[in-house]
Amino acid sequence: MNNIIEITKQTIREAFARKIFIMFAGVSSLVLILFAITFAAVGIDDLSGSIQVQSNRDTGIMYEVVGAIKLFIVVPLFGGGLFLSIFSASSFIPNMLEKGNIDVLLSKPISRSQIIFGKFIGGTGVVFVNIAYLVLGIWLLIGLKFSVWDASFLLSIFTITFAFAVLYSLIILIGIISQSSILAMMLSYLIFFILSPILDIRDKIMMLSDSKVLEIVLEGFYYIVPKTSELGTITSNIAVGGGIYDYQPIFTSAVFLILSLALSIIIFSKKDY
């Protein structure tokens, strides 16, 4: 256990040489500051007046206010938080696996699961902490503002660092198979931003095409690629108040982190260096 301690501590130093980190905590810091401001300077009666001409309706506007605003931060922070997290987690495995680093590596008496596990805990811990911090800190600005303390927003501290941990275990698996933080990269930018959203609207497509072939394509590739598409949607969900309704994204993207790091280690065990 020590050294998986030890590989996260080193992860995170890491992490935090890398500027990118930093600057993720920088523009949250930003945000926060800018809606502290604009909470400060704007009633609220001003912040629900645009919804209120638009829904025409004297109740629940505060909820729709807070809900705006929710979504406001989440949607961008999914999508952007992760395209900066992939892009700084991507080195990782390549830097470790560069001759002298792994040299070094190898020579302590830790074994290679244990490498593996304290890199994915470091790097996802290093987003964990980036995500909390802006969610937590938008949760406190909307509560002091309009006394709405709904804990359901900080569920998608959780939903958002559970989808990059799911795409950080595929950057892992890959830059151990090919030792490139680029293909690691692209790989994981094509699942996010092309095929789990194509996935996510199959029945639209198939109901385009007769093609038998076509639906056992997509069907297959839907069990089998990370549901980031649907894991964004169900964090958009919970931010509101919503909840989850369906697991299953879930529950599959958690056997693809699984099932990814097991090859990892499996291959890492068995690689000359």
The other form holds:
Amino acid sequence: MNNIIEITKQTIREAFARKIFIMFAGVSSLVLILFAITFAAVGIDDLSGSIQVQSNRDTGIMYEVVGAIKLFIVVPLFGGGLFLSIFSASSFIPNMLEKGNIDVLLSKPISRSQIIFGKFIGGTGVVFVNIAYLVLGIWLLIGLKFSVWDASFLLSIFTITFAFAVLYSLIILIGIISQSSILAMMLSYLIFFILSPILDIRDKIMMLSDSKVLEIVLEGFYYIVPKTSELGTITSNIAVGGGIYDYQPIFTSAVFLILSLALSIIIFSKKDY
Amino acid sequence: MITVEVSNLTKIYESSYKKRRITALTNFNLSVEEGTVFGLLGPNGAGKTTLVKVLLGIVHPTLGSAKILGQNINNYEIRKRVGYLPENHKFPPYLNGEDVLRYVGKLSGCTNDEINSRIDGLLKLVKMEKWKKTKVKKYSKGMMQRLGLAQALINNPDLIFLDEPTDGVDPIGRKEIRDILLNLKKEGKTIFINSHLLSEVELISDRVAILNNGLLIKEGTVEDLTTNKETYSIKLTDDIDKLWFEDNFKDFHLGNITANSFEVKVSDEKELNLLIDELRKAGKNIKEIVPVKTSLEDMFISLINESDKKKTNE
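Next up, the form predicted in complex with its partner chain, please; the one we just looked at was the form predicted alone.
Time for the whole complex; same chain goes first.
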């Protein structure tokens, strides 16, 4: 366990040594400061379209405003935050595998699976802290301003982090196989920005074609490829108070994560460095 | 006690992508005694680094087995008692010297107290105490090598593997590293050195092994390997008349003849004694008889050439 903690700590240090995570935290701080200033300067009436919160209808409008603010944070956080995180984390494994670096690491009393777990927990941990900082900050500001303390919003911290963890497990696998950060990054972006959104709307695509083969291919890929697009929709839904409407994308993505990590450990354990 | 034991070890690197097979080690056997300095010599690509990497679990053997400190190499816990300085090692560039020792110490299973008590002493030992708080990305090659040696010692190991330990270090630094290694030997540590610098290995090693094309060519003490038991230098009390000498001792394989000494190649001790008898009969007084020594470098080059020739003929 100590070994995993040490590798985790080192991965966190490496992450912060890259300026991207610091920039991420800096942008988050700026967003929080801007919201704090806006909330301090503008009254609830102004924010909710000059409607005084007196009736149920007015409360509903206020909740809509709160929901809109949450979406304003969560949607870019899911897209932009994950984009930056993937960019920064893609080099963790190739850097570790560099000649001279890996020799020192593998010569220590530490198993190769512990190294993979440490890298995974460290990378995911950094992203979790960054996302938690912004989401928790906004949740506090909204609570203080509107007295809306909807704890379910905090679930989005976990769904965004989970989406990253799934892609990060793929980054680790590709990094172990190819030792290329570019390839790991490209594949992650391919899934995140292209494959997953396309597979999410496979029903609509299939309506355009009668091909049985296409249907089988799309369905097959749908269950194999991590469902980051649907995780994004779930996150948005959580932001507006809708909760998790479907557990299947979470479950199948978790299976992908476990399989990717298991395969990474198997390949890493067999390789010579 | 045997600290490193290698039995019939073979390592073949296979690339399924390029369909290539490279045999790095062939049926390799070796044992290293506790508390000795063992030098592994060989040209580039001989298999020296592969052997060390197999012993440390960085590379998996194809066939055979190996033990370090009495334990199978698959037991990674045994590496708590092992230190390693790889060739061209790298440390995370965002760490400073002290951080590197702390990080490696933790990975080696040391407690915080152990690490804290060793850091300053080790940095002083390798003369890096001034650079303790400097990021390693600013270190020169020699400084990296010194820090590499310190990290190999952070866990107070019983067995230390050093791959080209003086690479990039200036002559004064080399001497300092040699002294450190000799002190470690005095403390009872076993040191396993891979090096191209034969003269250095000669100075500190108790035993050496010569490796070429993955095969062990020769192994023994430096004394054994550099002593030519067939050739002797014989010094007389009086000067030698070269012509008379060559005429009267033409049955012997005489070598270089100087004012009062000469070299002779004999097939065995009997022939040497016969020569001594002849010299006494001729009234010559013998001052000293010493076996002629070759340098480790000469011996190394001749063995490698011989081995390469043999391989070509095969």
